[in-house]
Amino acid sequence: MRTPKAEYECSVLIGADGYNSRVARILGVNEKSEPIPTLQYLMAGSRLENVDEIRIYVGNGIAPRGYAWLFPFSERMAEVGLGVRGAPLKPYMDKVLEILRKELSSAQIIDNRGAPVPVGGVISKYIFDHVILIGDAAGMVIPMTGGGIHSSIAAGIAAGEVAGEASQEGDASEERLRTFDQKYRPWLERIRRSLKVLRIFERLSDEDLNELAEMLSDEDIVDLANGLNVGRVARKLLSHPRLAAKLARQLLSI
(Lines of atoms letter the chains of each structure in order from A and count residues from 1; the text may use other names and numbers.)
(Lines give C-alpha, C1' and ligand atoms only; values in the text may rest on other atoms or scores of the structure.)
Protein backbone atom coordinates (compact mmCIF):
# COMPACT_ATOMS: atom_id res chain seq x y z
CA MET A 1 0.00 0.00 0.00
CA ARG A 2 1.52 3.31 -1.09
CA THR A 3 0.63 6.59 0.59
CA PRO A 4 1.99 10.11 -0.01
CA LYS A 5 4.39 9.57 2.90
CA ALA A 6 5.53 5.96 2.62
CA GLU A 7 4.94 2.48 1.25
CA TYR A 8 3.69 -0.31 3.49
CA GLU A 9 3.46 -4.08 3.19
CA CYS A 10 0.99 -6.33 4.97
CA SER A 11 -0.52 -9.79 4.72
CA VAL A 12 -4.10 -8.51 4.94
CA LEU A 13 -5.33 -4.96 4.41
CA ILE A 14 -8.63 -4.02 6.05
CA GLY A 15 -10.23 -1.19 4.10
CA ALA A 16 -12.18 0.80 6.69
CA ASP A 17 -11.69 4.17 5.05
CA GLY A 18 -15.26 5.33 4.53
CA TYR A 19 -17.79 5.73 1.75
CA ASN A 20 -15.27 7.18 -0.70
CA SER A 21 -12.79 4.42 0.09
CA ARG A 22 -9.37 4.84 -1.48
CA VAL A 23 -8.71 1.13 -0.94
CA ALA A 24 -11.82 0.26 -2.94
CA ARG A 25 -10.73 2.58 -5.76
CA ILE A 26 -7.28 0.99 -5.91
CA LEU A 27 -8.95 -2.42 -6.18
CA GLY A 28 -11.11 -1.17 -9.04
CA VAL A 29 -14.34 -1.50 -7.07
CA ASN A 30 -16.89 0.75 -8.75
CA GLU A 31 -19.97 -0.45 -6.88
CA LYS A 32 -21.15 1.70 -3.99
CA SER A 33 -24.06 1.27 -1.66
CA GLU A 34 -26.86 3.77 -2.36
CA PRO A 35 -26.11 6.92 -0.36
CA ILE A 36 -28.38 9.30 1.48
CA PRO A 37 -26.95 12.84 1.72
CA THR A 38 -26.98 14.23 5.25
CA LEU A 39 -26.56 17.67 6.79
CA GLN A 40 -26.11 18.48 10.46
CA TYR A 41 -25.73 21.66 12.50
CA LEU A 42 -24.18 21.97 15.94
CA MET A 43 -26.14 24.75 17.61
CA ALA A 44 -25.20 26.71 20.74
CA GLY A 45 -27.54 28.91 22.76
CA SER A 46 -30.61 26.70 22.42
CA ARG A 47 -33.41 26.58 25.00
CA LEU A 48 -34.39 22.94 24.98
CA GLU A 49 -37.45 21.86 26.91
CA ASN A 50 -36.20 18.33 27.54
CA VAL A 51 -32.51 17.46 27.36
CA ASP A 52 -33.20 13.75 27.96
CA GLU A 53 -35.24 13.40 24.79
CA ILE A 54 -33.91 12.45 21.37
CA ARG A 55 -36.37 13.45 18.68
CA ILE A 56 -36.87 11.85 15.28
CA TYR A 57 -39.08 13.45 12.63
CA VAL A 58 -40.36 11.50 9.63
CA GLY A 59 -42.67 12.42 6.78
CA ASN A 60 -42.52 13.37 3.14
CA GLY A 61 -43.09 17.02 4.01
CA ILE A 62 -40.12 17.24 6.35
CA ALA A 63 -37.57 14.64 5.18
CA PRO A 64 -38.50 12.76 1.98
CA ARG A 65 -37.30 9.14 2.11
CA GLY A 66 -35.25 9.93 5.21
CA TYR A 67 -35.65 11.55 8.61
CA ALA A 68 -34.64 14.54 10.68
CA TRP A 69 -33.29 14.51 14.22
CA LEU A 70 -32.59 16.58 17.30
CA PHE A 71 -29.87 15.31 19.64
CA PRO A 72 -29.54 17.42 22.81
CA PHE A 73 -26.14 17.70 24.49
CA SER A 74 -27.34 20.08 27.19
CA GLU A 75 -30.01 22.72 27.65
CA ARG A 76 -27.87 25.12 25.63
CA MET A 77 -26.32 22.82 23.02
CA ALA A 78 -27.86 20.48 20.44
CA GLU A 79 -27.24 18.81 17.11
CA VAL A 80 -29.91 19.18 14.44
CA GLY A 81 -29.65 17.14 11.29
CA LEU A 82 -31.44 15.34 8.52
CA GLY A 83 -30.98 13.04 5.57
CA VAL A 84 -33.17 13.08 2.47
CA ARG A 85 -33.11 11.31 -0.87
CA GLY A 86 -34.26 12.76 -4.16
CA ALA A 87 -34.57 16.29 -2.78
CA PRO A 88 -32.27 19.21 -1.83
CA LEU A 89 -31.11 19.23 1.78
CA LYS A 90 -31.10 22.94 2.65
CA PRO A 91 -34.82 23.73 2.13
CA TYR A 92 -35.80 20.81 4.33
CA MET A 93 -33.27 21.76 6.98
CA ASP A 94 -34.89 25.20 7.01
CA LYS A 95 -38.25 23.49 7.63
CA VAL A 96 -36.80 21.54 10.55
CA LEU A 97 -35.39 24.72 12.08
CA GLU A 98 -38.78 26.38 11.70
CA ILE A 99 -40.46 23.51 13.55
CA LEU A 100 -37.91 23.92 16.35
CA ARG A 101 -37.97 27.73 16.18
CA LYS A 102 -39.24 28.21 19.74
CA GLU A 103 -36.35 26.27 21.26
CA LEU A 104 -33.69 27.38 18.78
CA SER A 105 -34.66 31.00 18.17
CA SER A 106 -31.63 32.31 20.06
CA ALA A 107 -29.27 29.52 18.97
CA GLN A 108 -26.35 29.98 16.60
CA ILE A 109 -24.78 27.45 14.25
CA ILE A 110 -21.20 26.93 15.42
CA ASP A 111 -20.40 23.97 13.18
CA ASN A 112 -21.99 22.35 10.15
CA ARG A 113 -21.04 19.31 8.18
CA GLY A 114 -22.47 16.82 5.75
CA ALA A 115 -21.61 13.43 4.33
CA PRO A 116 -23.12 10.63 2.29
CA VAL A 117 -24.29 7.66 4.37
CA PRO A 118 -24.60 4.31 2.54
CA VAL A 119 -28.12 2.94 3.13
CA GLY A 120 -28.42 0.63 0.13
CA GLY A 121 -27.06 -2.46 1.85
CA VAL A 122 -23.77 -4.33 1.57
CA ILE A 123 -22.04 -4.23 -1.81
CA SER A 124 -21.83 -7.50 -3.72
CA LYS A 125 -18.05 -7.95 -3.45
CA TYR A 126 -15.99 -6.71 -0.52
CA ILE A 127 -13.44 -9.52 -0.03
CA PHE A 128 -10.40 -10.01 -2.26
CA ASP A 129 -7.01 -11.66 -2.03
CA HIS A 130 -5.30 -9.90 0.91
CA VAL A 131 -8.11 -7.32 1.35
CA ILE A 132 -11.39 -7.02 3.28
CA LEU A 133 -13.56 -3.91 2.89
CA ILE A 134 -15.70 -3.11 5.94
CA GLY A 135 -17.86 -0.32 7.37
CA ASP A 136 -19.06 2.44 5.06
CA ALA A 137 -16.60 1.27 2.41
CA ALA A 138 -18.65 -1.92 2.06
CA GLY A 139 -22.10 -0.52 2.90
CA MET A 140 -22.20 -2.16 6.32
CA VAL A 141 -24.74 0.30 7.72
CA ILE A 142 -28.25 -0.35 9.03
CA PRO A 143 -30.32 1.05 6.13
CA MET A 144 -33.43 2.19 8.03
CA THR A 145 -31.49 4.27 10.54
CA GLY A 146 -28.26 5.07 8.72
CA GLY A 147 -26.49 3.95 11.88
CA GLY A 148 -23.14 2.33 11.25
CA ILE A 149 -21.17 2.53 14.49
CA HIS A 150 -22.17 -0.79 16.02
CA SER A 151 -22.24 -2.69 12.74
CA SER A 152 -18.82 -1.32 11.77
CA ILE A 153 -17.28 -2.14 15.14
CA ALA A 154 -18.56 -5.69 14.79
CA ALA A 155 -17.14 -5.84 11.26
CA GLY A 156 -13.78 -4.56 12.49
CA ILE A 157 -13.60 -7.21 15.20
CA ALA A 158 -14.54 -9.99 12.77
CA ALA A 159 -12.13 -8.75 10.09
CA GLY A 160 -9.32 -8.41 12.61
CA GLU A 161 -9.80 -11.96 13.84
CA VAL A 162 -9.89 -13.37 10.31
CA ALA A 163 -6.90 -11.30 9.18
CA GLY A 164 -4.84 -12.41 12.18
CA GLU A 165 -5.65 -16.07 11.68
CA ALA A 166 -5.03 -15.90 7.93
CA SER A 167 -1.68 -14.15 8.41
CA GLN A 168 -0.49 -16.75 10.90
CA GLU A 169 -1.50 -19.54 8.52
CA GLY A 170 0.22 -17.84 5.58
CA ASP A 171 -2.97 -17.91 3.51
CA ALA A 172 -4.57 -14.55 2.76
CA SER A 173 -6.49 -15.71 -0.30
CA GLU A 174 -10.03 -14.51 -0.95
CA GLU A 175 -11.31 -17.99 -0.14
CA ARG A 176 -9.61 -17.98 3.28
CA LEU A 177 -10.77 -14.47 4.08
CA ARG A 178 -14.36 -15.49 3.26
CA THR A 179 -14.61 -16.86 6.80
CA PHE A 180 -15.33 -13.22 7.65
CA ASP A 181 -18.86 -13.81 6.34
CA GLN A 182 -19.41 -16.57 8.89
CA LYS A 183 -18.32 -14.39 11.79
CA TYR A 184 -20.29 -11.39 10.56
CA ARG A 185 -23.40 -13.34 9.45
CA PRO A 186 -25.82 -11.98 12.11
CA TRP A 187 -25.07 -8.41 11.06
CA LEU A 188 -25.29 -9.23 7.35
CA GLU A 189 -28.78 -10.61 8.00
CA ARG A 190 -29.81 -7.57 10.02
CA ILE A 191 -28.64 -5.23 7.26
CA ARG A 192 -30.46 -7.32 4.65
CA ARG A 193 -33.74 -7.29 6.60
CA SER A 194 -33.48 -3.60 7.46
CA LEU A 195 -32.96 -2.77 3.77
CA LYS A 196 -36.11 -4.68 2.83
CA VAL A 197 -38.06 -2.82 5.53
CA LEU A 198 -36.68 0.46 4.17
CA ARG A 199 -37.81 -0.35 0.63
CA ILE A 200 -41.33 -1.01 1.91
CA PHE A 201 -41.52 2.05 4.16
CA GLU A 202 -40.17 4.52 1.61
CA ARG A 203 -43.36 4.02 -0.41
CA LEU A 204 -45.68 4.90 2.49
CA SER A 205 -47.66 8.12 2.68
CA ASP A 206 -47.66 10.45 5.66
CA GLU A 207 -51.13 9.11 6.50
CA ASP A 208 -49.72 5.60 6.64
CA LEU A 209 -46.87 6.73 8.88
CA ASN A 210 -49.29 8.46 11.25
CA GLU A 211 -51.39 5.30 11.55
CA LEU A 212 -48.27 3.27 12.22
CA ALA A 213 -47.23 5.66 14.97
CA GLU A 214 -50.54 4.98 16.71
CA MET A 215 -50.24 1.21 16.44
CA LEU A 216 -46.57 0.52 17.12
CA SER A 217 -44.70 0.68 20.41
CA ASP A 218 -41.21 2.08 20.81
CA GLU A 219 -39.88 -1.48 20.86
CA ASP A 220 -41.70 -2.30 17.60
CA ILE A 221 -40.18 0.72 15.85
CA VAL A 222 -36.67 -0.05 17.07
CA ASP A 223 -36.98 -3.68 15.97
CA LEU A 224 -38.23 -2.79 12.50
CA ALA A 225 -35.52 -0.19 11.99
CA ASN A 226 -32.81 -2.63 13.01
CA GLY A 227 -34.10 -5.66 11.10
CA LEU A 228 -35.04 -7.53 14.28
CA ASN A 229 -38.25 -9.46 15.03
CA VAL A 230 -39.80 -8.18 11.82
CA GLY A 231 -42.30 -11.04 11.75
CA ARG A 232 -43.58 -10.23 15.23
CA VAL A 233 -44.25 -6.61 14.29
CA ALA A 234 -45.86 -7.66 11.00
CA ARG A 235 -48.30 -9.96 12.80
CA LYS A 236 -49.28 -7.07 15.04
CA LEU A 237 -50.17 -5.02 11.95
CA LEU A 238 -52.34 -7.77 10.47
CA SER A 239 -55.24 -6.54 12.59
CA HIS A 240 -55.32 -3.23 10.72
CA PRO A 241 -57.65 -3.53 7.69
CA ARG A 242 -55.62 -1.24 5.40
CA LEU A 243 -52.07 -1.72 6.64
CA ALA A 244 -52.48 -5.50 6.64
CA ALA A 245 -52.60 -5.55 2.86
CA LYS A 246 -50.30 -2.60 2.27
CA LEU A 247 -47.57 -3.40 4.78
CA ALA A 248 -47.96 -6.42 7.06
CA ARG A 249 -47.98 -9.08 4.36
CA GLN A 250 -44.87 -7.63 2.74
CA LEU A 251 -43.07 -7.59 6.09
CA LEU A 252 -44.00 -11.22 6.72
CA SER A 253 -42.19 -12.20 3.52
CA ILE A 254 -38.86 -10.83 4.78
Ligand SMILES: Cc1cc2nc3c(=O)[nH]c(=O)nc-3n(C[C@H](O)[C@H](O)[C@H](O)COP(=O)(O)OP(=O)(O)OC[C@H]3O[C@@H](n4cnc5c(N)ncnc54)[C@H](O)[C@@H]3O)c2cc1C
The other form holds:
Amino acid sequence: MRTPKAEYECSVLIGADGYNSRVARILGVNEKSEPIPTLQYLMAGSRLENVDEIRIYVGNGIAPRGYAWLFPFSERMAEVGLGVRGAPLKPYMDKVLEILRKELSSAQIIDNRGAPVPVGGVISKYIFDHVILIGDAAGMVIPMTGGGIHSSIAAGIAAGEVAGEASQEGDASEERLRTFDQKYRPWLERIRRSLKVLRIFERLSDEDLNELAEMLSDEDIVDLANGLNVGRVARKLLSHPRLAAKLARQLLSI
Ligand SMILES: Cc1cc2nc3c(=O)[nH]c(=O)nc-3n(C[C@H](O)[C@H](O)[C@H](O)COP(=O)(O)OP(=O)(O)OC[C@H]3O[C@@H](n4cnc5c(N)ncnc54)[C@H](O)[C@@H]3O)c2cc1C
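Pass me the form predicted together with the ligand as well; I've looked at the form predicted alone already.
Now the complete complex, all chains and molecules, led by this one.
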Protein backbone atom coordinates (compact mmCIF):
# COMPACT_ATOMS: atom_id res chain seq x y z
CA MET A 1 0.00 0.00 0.00
CA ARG A 2 1.49 3.35 -1.02
CA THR A 3 0.64 6.58 0.85
CA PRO A 4 2.07 10.07 0.28
CA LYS A 5 4.50 9.36 3.15
CA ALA A 6 5.64 5.80 2.66
CA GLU A 7 4.98 2.39 1.24
CA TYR A 8 3.67 -0.32 3.58
CA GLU A 9 3.49 -4.05 3.21
CA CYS A 10 0.87 -6.09 4.99
CA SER A 11 -0.75 -9.47 4.79
CA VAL A 12 -4.29 -8.11 5.18
CA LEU A 13 -5.50 -4.54 4.68
CA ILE A 14 -8.70 -3.53 6.48
CA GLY A 15 -10.29 -0.67 4.53
CA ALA A 16 -12.02 1.38 7.25
CA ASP A 17 -11.66 4.74 5.52
CA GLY A 18 -15.28 5.85 5.36
CA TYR A 19 -17.91 6.37 2.70
CA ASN A 20 -15.54 7.81 0.09
CA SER A 21 -13.07 5.00 0.73
CA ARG A 22 -9.82 5.35 -1.14
CA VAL A 23 -9.05 1.69 -0.53
CA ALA A 24 -12.30 0.76 -2.31
CA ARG A 25 -11.42 3.09 -5.17
CA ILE A 26 -7.95 1.56 -5.55
CA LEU A 27 -9.57 -1.88 -5.67
CA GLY A 28 -11.84 -0.68 -8.47
CA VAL A 29 -15.02 -1.03 -6.37
CA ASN A 30 -17.65 1.11 -8.08
CA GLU A 31 -20.66 0.00 -6.04
CA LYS A 32 -21.71 2.35 -3.26
CA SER A 33 -24.44 1.91 -0.70
CA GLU A 34 -27.22 4.48 -1.27
CA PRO A 35 -26.29 7.61 0.68
CA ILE A 36 -28.45 9.95 2.71
CA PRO A 37 -26.95 13.44 2.86
CA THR A 38 -26.85 14.82 6.42
CA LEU A 39 -26.24 18.14 8.11
CA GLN A 40 -25.52 18.57 11.81
CA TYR A 41 -25.02 21.67 13.97
CA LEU A 42 -23.39 21.71 17.36
CA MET A 43 -25.25 24.42 19.27
CA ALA A 44 -24.14 26.18 22.44
CA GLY A 45 -26.31 28.35 24.66
CA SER A 46 -29.49 26.28 24.35
CA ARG A 47 -32.11 26.11 27.11
CA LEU A 48 -33.17 22.49 27.08
CA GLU A 49 -35.73 21.30 29.57
CA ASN A 50 -35.05 17.60 29.38
CA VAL A 51 -31.47 16.58 28.76
CA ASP A 52 -32.14 12.88 29.35
CA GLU A 53 -34.08 12.36 26.14
CA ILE A 54 -33.07 12.39 22.54
CA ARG A 55 -35.69 13.62 20.10
CA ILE A 56 -36.36 12.24 16.63
CA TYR A 57 -38.70 13.98 14.17
CA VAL A 58 -40.08 12.12 11.17
CA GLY A 59 -42.50 13.18 8.47
CA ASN A 60 -42.47 14.37 4.89
CA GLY A 61 -42.89 18.01 5.97
CA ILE A 62 -39.87 17.87 8.28
CA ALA A 63 -37.36 15.44 6.82
CA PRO A 64 -38.49 13.74 3.59
CA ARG A 65 -37.34 10.08 3.51
CA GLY A 66 -35.12 10.70 6.54
CA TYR A 67 -35.40 12.19 10.00
CA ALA A 68 -34.25 15.07 12.14
CA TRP A 69 -32.70 14.74 15.58
CA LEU A 70 -31.89 16.65 18.74
CA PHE A 71 -29.20 15.07 20.90
CA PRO A 72 -28.64 17.07 24.11
CA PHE A 73 -25.19 17.00 25.73
CA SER A 74 -26.32 19.25 28.58
CA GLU A 75 -28.97 21.92 29.20
CA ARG A 76 -26.76 24.41 27.35
CA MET A 77 -25.33 22.29 24.51
CA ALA A 78 -26.91 20.03 21.88
CA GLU A 79 -26.47 18.54 18.44
CA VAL A 80 -29.26 19.25 15.96
CA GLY A 81 -29.18 17.40 12.68
CA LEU A 82 -31.11 15.87 9.87
CA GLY A 83 -30.83 13.61 6.89
CA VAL A 84 -33.16 13.87 3.89
CA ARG A 85 -33.31 12.20 0.52
CA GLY A 86 -34.55 13.81 -2.70
CA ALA A 87 -34.74 17.28 -1.11
CA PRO A 88 -32.29 20.04 -0.18
CA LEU A 89 -30.97 19.93 3.39
CA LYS A 90 -30.76 23.59 4.37
CA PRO A 91 -34.45 24.62 4.06
CA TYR A 92 -35.44 21.59 6.13
CA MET A 93 -32.76 22.35 8.72
CA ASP A 94 -34.22 25.88 8.98
CA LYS A 95 -37.63 24.31 9.62
CA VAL A 96 -36.23 22.11 12.38
CA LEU A 97 -34.58 25.13 14.01
CA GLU A 98 -37.94 26.90 13.79
CA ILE A 99 -39.67 24.01 15.56
CA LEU A 100 -37.04 24.14 18.29
CA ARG A 101 -36.85 27.94 18.44
CA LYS A 102 -38.11 28.20 22.05
CA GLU A 103 -35.23 26.10 23.33
CA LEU A 104 -32.61 27.29 20.86
CA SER A 105 -33.43 30.98 20.47
CA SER A 106 -30.30 32.07 22.36
CA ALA A 107 -28.11 29.26 20.98
CA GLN A 108 -25.27 29.71 18.51
CA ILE A 109 -23.95 27.26 15.96
CA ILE A 110 -20.38 26.56 17.04
CA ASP A 111 -19.65 23.72 14.64
CA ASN A 112 -21.31 22.14 11.65
CA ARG A 113 -20.64 19.04 9.66
CA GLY A 114 -22.31 17.22 6.86
CA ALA A 115 -21.52 13.94 5.22
CA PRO A 116 -23.26 11.17 3.34
CA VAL A 117 -24.33 8.20 5.47
CA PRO A 118 -24.76 4.90 3.60
CA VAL A 119 -28.30 3.63 4.25
CA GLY A 120 -28.70 1.31 1.27
CA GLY A 121 -27.28 -1.76 3.00
CA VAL A 122 -24.00 -3.62 2.64
CA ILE A 123 -22.40 -3.57 -0.82
CA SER A 124 -22.30 -6.91 -2.62
CA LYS A 125 -18.51 -7.39 -2.62
CA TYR A 126 -16.34 -6.13 0.23
CA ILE A 127 -13.85 -9.00 0.62
CA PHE A 128 -10.93 -9.53 -1.74
CA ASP A 129 -7.58 -11.32 -1.62
CA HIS A 130 -5.71 -9.52 1.22
CA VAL A 131 -8.41 -6.86 1.76
CA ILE A 132 -11.61 -6.47 3.82
CA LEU A 133 -13.69 -3.29 3.51
CA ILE A 134 -15.66 -2.45 6.64
CA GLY A 135 -17.84 0.28 8.14
CA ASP A 136 -19.15 3.06 5.90
CA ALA A 137 -16.74 1.92 3.18
CA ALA A 138 -18.85 -1.24 2.85
CA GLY A 139 -22.27 0.21 3.81
CA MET A 140 -22.27 -1.43 7.27
CA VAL A 141 -24.79 0.99 8.76
CA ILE A 142 -28.25 0.27 10.18
CA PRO A 143 -30.36 1.70 7.33
CA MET A 144 -33.43 2.87 9.30
CA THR A 145 -31.41 4.80 11.88
CA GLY A 146 -28.29 5.71 9.91
CA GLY A 147 -26.38 4.54 12.97
CA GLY A 148 -23.02 3.16 11.96
CA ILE A 149 -20.78 3.55 14.98
CA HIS A 150 -21.66 0.31 16.77
CA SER A 151 -21.95 -1.77 13.58
CA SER A 152 -18.62 -0.40 12.27
CA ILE A 153 -16.81 -1.11 15.53
CA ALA A 154 -18.23 -4.65 15.53
CA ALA A 155 -17.04 -5.04 11.94
CA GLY A 156 -13.59 -3.77 12.91
CA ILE A 157 -13.32 -6.32 15.70
CA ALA A 158 -14.45 -9.19 13.44
CA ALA A 159 -12.15 -8.11 10.60
CA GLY A 160 -9.20 -7.72 13.00
CA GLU A 161 -9.69 -11.23 14.35
CA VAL A 162 -9.98 -12.76 10.89
CA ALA A 163 -6.99 -10.80 9.58
CA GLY A 164 -4.86 -11.92 12.55
CA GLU A 165 -5.78 -15.57 12.15
CA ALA A 166 -5.33 -15.48 8.37
CA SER A 167 -1.90 -13.83 8.64
CA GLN A 168 -0.70 -16.42 11.13
CA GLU A 169 -1.86 -19.22 8.85
CA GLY A 170 -0.19 -17.56 5.85
CA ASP A 171 -3.45 -17.60 3.88
CA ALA A 172 -5.02 -14.20 3.23
CA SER A 173 -7.00 -15.34 0.22
CA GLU A 174 -10.51 -14.03 -0.34
CA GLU A 175 -11.87 -17.45 0.56
CA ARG A 176 -10.06 -17.47 3.92
CA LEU A 177 -11.11 -13.88 4.69
CA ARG A 178 -14.74 -14.85 3.99
CA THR A 179 -14.90 -16.21 7.55
CA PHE A 180 -15.50 -12.53 8.37
CA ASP A 181 -19.10 -13.09 7.21
CA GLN A 182 -19.62 -15.82 9.83
CA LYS A 183 -18.32 -13.65 12.65
CA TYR A 184 -20.28 -10.63 11.46
CA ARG A 185 -23.46 -12.59 10.57
CA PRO A 186 -25.74 -11.13 13.31
CA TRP A 187 -24.97 -7.60 12.13
CA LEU A 188 -25.34 -8.51 8.45
CA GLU A 189 -28.80 -9.88 9.28
CA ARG A 190 -29.74 -6.82 11.29
CA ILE A 191 -28.67 -4.50 8.46
CA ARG A 192 -30.56 -6.63 5.90
CA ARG A 193 -33.80 -6.59 7.92
CA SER A 194 -33.52 -2.89 8.78
CA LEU A 195 -33.11 -2.08 5.08
CA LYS A 196 -36.32 -3.99 4.29
CA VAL A 197 -38.15 -2.10 7.04
CA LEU A 198 -36.80 1.18 5.60
CA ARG A 199 -38.03 0.31 2.10
CA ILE A 200 -41.52 -0.36 3.49
CA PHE A 201 -41.56 2.73 5.71
CA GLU A 202 -40.41 5.16 3.05
CA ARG A 203 -43.72 4.60 1.24
CA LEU A 204 -45.83 5.60 4.27
CA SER A 205 -47.71 8.91 4.48
CA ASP A 206 -47.51 11.24 7.47
CA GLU A 207 -50.99 10.03 8.44
CA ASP A 208 -49.74 6.42 8.50
CA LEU A 209 -46.73 7.45 10.61
CA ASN A 210 -48.97 9.21 13.13
CA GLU A 211 -51.20 6.16 13.43
CA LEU A 212 -48.16 3.96 13.90
CA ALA A 213 -46.86 6.20 16.65
CA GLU A 214 -50.19 5.71 18.46
CA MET A 215 -50.06 1.94 18.16
CA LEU A 216 -46.41 1.16 18.85
CA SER A 217 -44.41 1.46 22.05
CA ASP A 218 -40.96 3.09 22.18
CA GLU A 219 -39.44 -0.38 22.35
CA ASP A 220 -41.37 -1.51 19.24
CA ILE A 221 -40.07 1.47 17.26
CA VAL A 222 -36.46 0.93 18.36
CA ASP A 223 -36.75 -2.78 17.49
CA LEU A 224 -38.20 -2.10 14.04
CA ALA A 225 -35.57 0.50 13.24
CA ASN A 226 -32.80 -1.90 14.22
CA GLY A 227 -34.24 -4.87 12.36
CA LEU A 228 -34.92 -6.74 15.62
CA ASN A 229 -38.09 -8.68 16.58
CA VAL A 230 -39.77 -7.44 13.40
CA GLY A 231 -42.32 -10.31 13.49
CA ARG A 232 -43.45 -9.44 17.03
CA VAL A 233 -44.05 -5.80 16.10
CA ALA A 234 -45.76 -6.75 12.81
CA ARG A 235 -48.25 -8.99 14.64
CA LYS A 236 -49.28 -6.01 16.79
CA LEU A 237 -50.26 -4.16 13.63
CA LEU A 238 -52.36 -7.00 12.19
CA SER A 239 -55.47 -5.72 14.01
CA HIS A 240 -55.29 -2.33 12.27
CA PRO A 241 -57.78 -2.17 9.37
CA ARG A 242 -55.48 -0.26 7.01
CA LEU A 243 -51.95 -0.79 8.31
CA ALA A 244 -52.45 -4.57 8.39
CA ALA A 245 -52.51 -4.69 4.60
CA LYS A 246 -50.15 -1.79 4.00
CA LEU A 247 -47.50 -2.71 6.53
CA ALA A 248 -47.97 -5.72 8.79
CA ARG A 249 -48.06 -8.40 6.09
CA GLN A 250 -44.96 -7.02 4.39
CA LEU A 251 -43.12 -6.83 7.69
CA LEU A 252 -44.07 -10.43 8.48
CA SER A 253 -42.41 -11.56 5.25
CA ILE A 254 -39.01 -10.12 6.21
C1 LIG B 1 -23.74 14.03 10.79
C2 LIG B 1 -23.63 12.58 11.16
C3 LIG B 1 -24.14 12.13 12.36
C4 LIG B 1 -24.04 10.77 12.70
N5 LIG B 1 -24.58 10.36 13.88
C6 LIG B 1 -24.45 9.07 14.24
C7 LIG B 1 -24.93 8.63 15.51
O8 LIG B 1 -25.47 9.41 16.30
N9 LIG B 1 -24.80 7.31 15.81
C10 LIG B 1 -24.22 6.42 14.96
O11 LIG B 1 -24.14 5.23 15.29
N12 LIG B 1 -23.76 6.80 13.75
C13 LIG B 1 -23.85 8.12 13.38
N14 LIG B 1 -23.37 8.51 12.16
C15 LIG B 1 -22.77 7.50 11.26
C16 LIG B 1 -21.38 7.15 11.75
O17 LIG B 1 -20.66 8.34 12.02
C18 LIG B 1 -20.64 6.30 10.70
O19 LIG B 1 -21.47 5.27 10.24
C20 LIG B 1 -19.38 5.73 11.33
O21 LIG B 1 -18.55 6.77 11.81
C22 LIG B 1 -18.62 4.90 10.28
O23 LIG B 1 -17.35 4.57 10.79
P24 LIG B 1 -16.15 4.25 9.79
O25 LIG B 1 -14.99 3.98 10.68
O26 LIG B 1 -16.56 3.25 8.81
O27 LIG B 1 -15.91 5.59 8.96
P28 LIG B 1 -15.49 7.04 9.46
O29 LIG B 1 -16.02 7.34 10.82
O30 LIG B 1 -15.86 7.95 8.33
O31 LIG B 1 -13.92 6.98 9.59
C32 LIG B 1 -13.07 6.88 8.47
C33 LIG B 1 -11.73 7.42 8.87
O34 LIG B 1 -10.82 7.18 7.81
C35 LIG B 1 -10.02 8.35 7.65
N36 LIG B 1 -9.56 8.41 6.26
C37 LIG B 1 -10.30 8.46 5.13
N38 LIG B 1 -9.52 8.51 4.05
C39 LIG B 1 -8.24 8.48 4.50
C40 LIG B 1 -6.97 8.49 3.86
N41 LIG B 1 -6.85 8.55 2.52
N42 LIG B 1 -5.87 8.46 4.64
C43 LIG B 1 -5.97 8.39 5.99
N44 LIG B 1 -7.13 8.36 6.65
C45 LIG B 1 -8.27 8.41 5.91
C46 LIG B 1 -10.97 9.49 7.99
O47 LIG B 1 -10.25 10.65 8.35
C48 LIG B 1 -11.73 8.92 9.17
O49 LIG B 1 -11.08 9.15 10.38
C50 LIG B 1 -23.42 9.86 11.80
C51 LIG B 1 -22.89 10.31 10.59
C52 LIG B 1 -22.97 11.67 10.27
C53 LIG B 1 -22.38 12.14 8.96
